[in-house]
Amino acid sequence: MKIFRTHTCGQLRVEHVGQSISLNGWVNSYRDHGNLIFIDLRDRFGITQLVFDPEDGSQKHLMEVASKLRSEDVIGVTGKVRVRIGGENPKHATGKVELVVTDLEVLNKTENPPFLPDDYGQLPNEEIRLKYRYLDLRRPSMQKILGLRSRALQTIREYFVGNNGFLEIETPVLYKSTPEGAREFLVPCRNVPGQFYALPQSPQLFKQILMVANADRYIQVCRCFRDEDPRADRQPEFTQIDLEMSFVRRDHIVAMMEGFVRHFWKTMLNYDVPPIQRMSYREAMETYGIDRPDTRYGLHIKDISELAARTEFGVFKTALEKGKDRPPFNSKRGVVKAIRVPGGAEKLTRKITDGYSEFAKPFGVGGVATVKYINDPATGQAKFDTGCAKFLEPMKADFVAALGLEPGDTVLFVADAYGVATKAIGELRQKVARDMGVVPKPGAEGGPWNFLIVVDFPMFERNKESGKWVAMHHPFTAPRDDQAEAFINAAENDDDTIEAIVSAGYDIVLNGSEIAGGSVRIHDGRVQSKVFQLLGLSPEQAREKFSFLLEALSYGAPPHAGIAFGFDRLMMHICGTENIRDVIAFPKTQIGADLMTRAPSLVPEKQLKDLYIASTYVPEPPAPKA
């Protein structure tokens, strides 16, 4: 290589006219006008138009070499900057000038690429893009995302380390297996046969121990690993903004996080985030049926159990018999919930509403009852029509008042035990919003960003598969201060009391997406032992898995709290994409595969033998040749 760049392809301006400069980059496009050849040269910083013009001093042999260049060839050029002939190109920052080439070096010729890395033509399917990810990342839109991601990391460190005195500390990636949450990735240890490390699901225990060690304010942008099936907003390995603070209450750390959100959105998008609303978990579940509600649209849920009990509708009565002696909001107590859909009588056809029952069944309910509230042409008065109308019509005035109905509305009902019904109608609300087209796009009227801080989560919930208590956040979350006595005195078999205990946990939600979760931590070893007890861990099991934490808590652990932001999810919002794979340089597919490197892959038997492990997988025999 003899030509090294003096400038980037996005740098040249009118003030550079007359200067001799050198550029390196990729051929973005090629245009042969007979006696003139034009090439757009691209690098990460932009595009500059090159001109091969024999009459303007270029050597004639350059025309022959240039005529053989094609898109994605890598070249170096030297030339003189002049004002662009033929008019400015406003699409590029360099659009007022061009470079008349006087020397050309072909650094690398390309094979015919499977697709061209531009944002103008139709993209190939995602499988091809991920297989040739290095080509996909050359696209200007992907280069912009990589740049935004880098800028975001600097903004994070500026706020926490530069402005608020946090220490950036690395924690281990080879960790102890503590499989209480998601499935872990295990790493065999060659030096201790039969034993394994685990890749961390989060640095949770290390950051708590750092508080015991007087780090006071810790932050880390860390890689985390969970052996779960990837989704549109989830990957098996992901980046987390992880932090912890000592000597704080919940309000202190929530204020710190709100400050970060405002700083981040202002720096990245010049958007002023208004004061963020606080909402209790119970209010979120009652109004939206989900603990990460999208508040950009209405379709609020109403509990009409008391009213429904006065009807003769068997579906309602059967549901309300469930757990009727249980306290309010208990997961086993029967309820009837409803959603008023303004304008649904016209937009939601019978076929659509019939489909809602099938949609809701996987969430545990028997179906969805539907009724329309419409004007009766015969009488000129509004009435209930279709579905369960005959059971509601005798109490029409009460239902209209309770739900705020207007002619043209549709009402959807779900009746079952509280936990099942709330989950089902919360999911149904989101589907109805999509069907009605009321989910706003970013930038739409009403604002593109609806932030919400959800607090007062239950401390425990029942695992559907095992039937055991599990921590709603994680086992290191403290009870809310006013719940401490009830927690300590709770008997293992007192389900109603345990379910009602409120934790000091909190989440930050944006447009229906959880972008951060955290809690005040347990700093008293006795409280931590009680949590392990309620989760079904014997003292021996607790010591085996968490002795280092219990010991650390016994040596003067300060009150502390923390939170973790999903960095990749933050970037999804900043970049305006609904797929997390768009904001990660080298993501995995839906089955956790890296199509570019073909990982995961088989390894030689000798390597397994060195690690004292064996695989039970038997490859399928090859298909017989035709």
Given for the second form:
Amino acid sequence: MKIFRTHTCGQLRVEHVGQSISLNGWVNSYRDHGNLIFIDLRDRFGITQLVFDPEDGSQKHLMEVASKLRSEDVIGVTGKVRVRIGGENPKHATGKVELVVTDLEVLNKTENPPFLPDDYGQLPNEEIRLKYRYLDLRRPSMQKILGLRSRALQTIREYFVGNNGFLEIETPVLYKSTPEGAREFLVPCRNVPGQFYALPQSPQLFKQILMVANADRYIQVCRCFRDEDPRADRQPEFTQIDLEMSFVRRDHIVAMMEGFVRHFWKTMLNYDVPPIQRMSYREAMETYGIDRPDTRYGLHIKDISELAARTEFGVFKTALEKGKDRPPFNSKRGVVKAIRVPGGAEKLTRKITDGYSEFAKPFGVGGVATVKYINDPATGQAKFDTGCAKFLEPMKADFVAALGLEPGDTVLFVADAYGVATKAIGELRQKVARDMGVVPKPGAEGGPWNFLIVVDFPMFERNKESGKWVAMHHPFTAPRDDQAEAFINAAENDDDTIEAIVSAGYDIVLNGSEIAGGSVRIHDGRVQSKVFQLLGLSPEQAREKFSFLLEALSYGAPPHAGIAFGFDRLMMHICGTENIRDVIAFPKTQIGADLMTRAPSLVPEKQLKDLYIASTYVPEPPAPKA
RNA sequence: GGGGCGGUAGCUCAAUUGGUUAGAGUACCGGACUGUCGAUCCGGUGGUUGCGGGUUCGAGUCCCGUCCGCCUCGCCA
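The form predicted in complex with the RNA is what I need now, so please give it after the form predicted on its own.
Time for the whole complex; same chain goes first.
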């Protein structure tokens, strides 16, 4: 390499005219007019037009080499900056000038690339993009995301470490297996045959121990691993902004996080986040049917159980019989829930509303009852029409009042036990919002960023399959201060009481997506024992799994609380993408494969032997010929 | 593990009910061209229709299996 750049491709302006300078970069495009050649040269900082022109001193051999240049060749050039003769190109910051090349060095000719890294037209399919990720990342839109992600990390450290006294501390990646929650990735240990490390699902236990160690305020940008099937917003390997604070109560840490969100959105997008509303878990479930409500649109859920009980509609009556003796809001008590859809009578066709039953069934309910409320041309009066109209018509005034109905509305009903009905109608609400086109796009189009802090989660819920109690957050989450005594005194089989115990946990929700979650931690031994007991862990088992934490907590643990942001999801919001793979440089596919490096892969037998590992996998024999 | 969508030239896509030699744009190769800027114009190369079976006179198209990618349910303390 002889030609080293003196400037970048994004740097040259009119003030550089007349200077002799050098650039390095990739050929972004070429326009060969025979005796006049233009090259757009690209590096990370911009694009600069190069000109090869014999009348301006380009030698014949230079023209020959230049005419062979193709997109994605890597070159160095030296020449003189001048004002463009052909007029300005407003697309580029360097568009007023061009570089008249007098010396050219081809640093690396490219093979014909499978696709060109531009943002014109259709992208190649994702399989190709992932296989040639280094080409995909050259695309301007991906370069922008890489830049935003880097800036975000800087902003996070600036706020927490720079402005608020947090200490950045790294925790181990080779970690003790604590098989609660998500499935773990295991790492065999060569030095201790037959034993394993696990990769951390999160550094939860270490960060609590760091509080005992007087870190006081800890932060880490931390890679976490969960061996569960990916989704559009989930990867097996992902990044958390992990935090923990000593000597705080819930409101302190929540305020600190609210400050962070404000600083982050201001710095990244120059957006002023208004004060963030708190909402209880119960209100979220009652009004939105989900613990991470999307408050960008209405379509609020109403409980109309009492009204429904007075109809003759069998679907309602059957549902309301369920769990009659349970307390209100108990997951097993029958309820009838409804959503009023303004303008739905016209937009939601029969075909669409029929589809809602199919949509809702997987969530455990029998179906979705519908009715239209429309003006009757015959009488000039509004009336219920289609669906379950005949059951509602006798009580029309009551329903209109309860739901605030106006002509042109459609009403959707779900009737079942509280738990399943709530979940089903919450999912339905989101689907209806999409069908009605009432979900605004945030950011550039002026749509809202709706933040919400959800509090007062239940401590426990019954696992549907095993029937065992599981911690809704994790086993170190404290009950809310006023709940501790009731919790300690509750009998293990007293479902109704235990279900009603509320934790000191909190989630931060943005536009219906959970971006952070955390809790005040238990530092009372009696409470911790009770949690383990409920989770079905004997004192011995608890000690075996968590002895180091329990021991640490016994040596003067400060009251502490923490939270973790899903950094990749945060970046999805900032970048305006629906796909988590877009904000990760080298993401994995749905089976956890890296299409570029072709991981996972087989390893030599010797390597397994050194680790005392034998595979039980037997490849299926090819199907016999029929 | 279940459900859905997809896989045709390097890339993006087309191909009538199962019917002639599987086409187009782009990239690439060759040629022309002195002011373009996603240059333009002319010509050309390029195909195991993911893979393996089956049905049929005949399969890109229908059937079975399988692999890969995406979406989703389960799962994600």
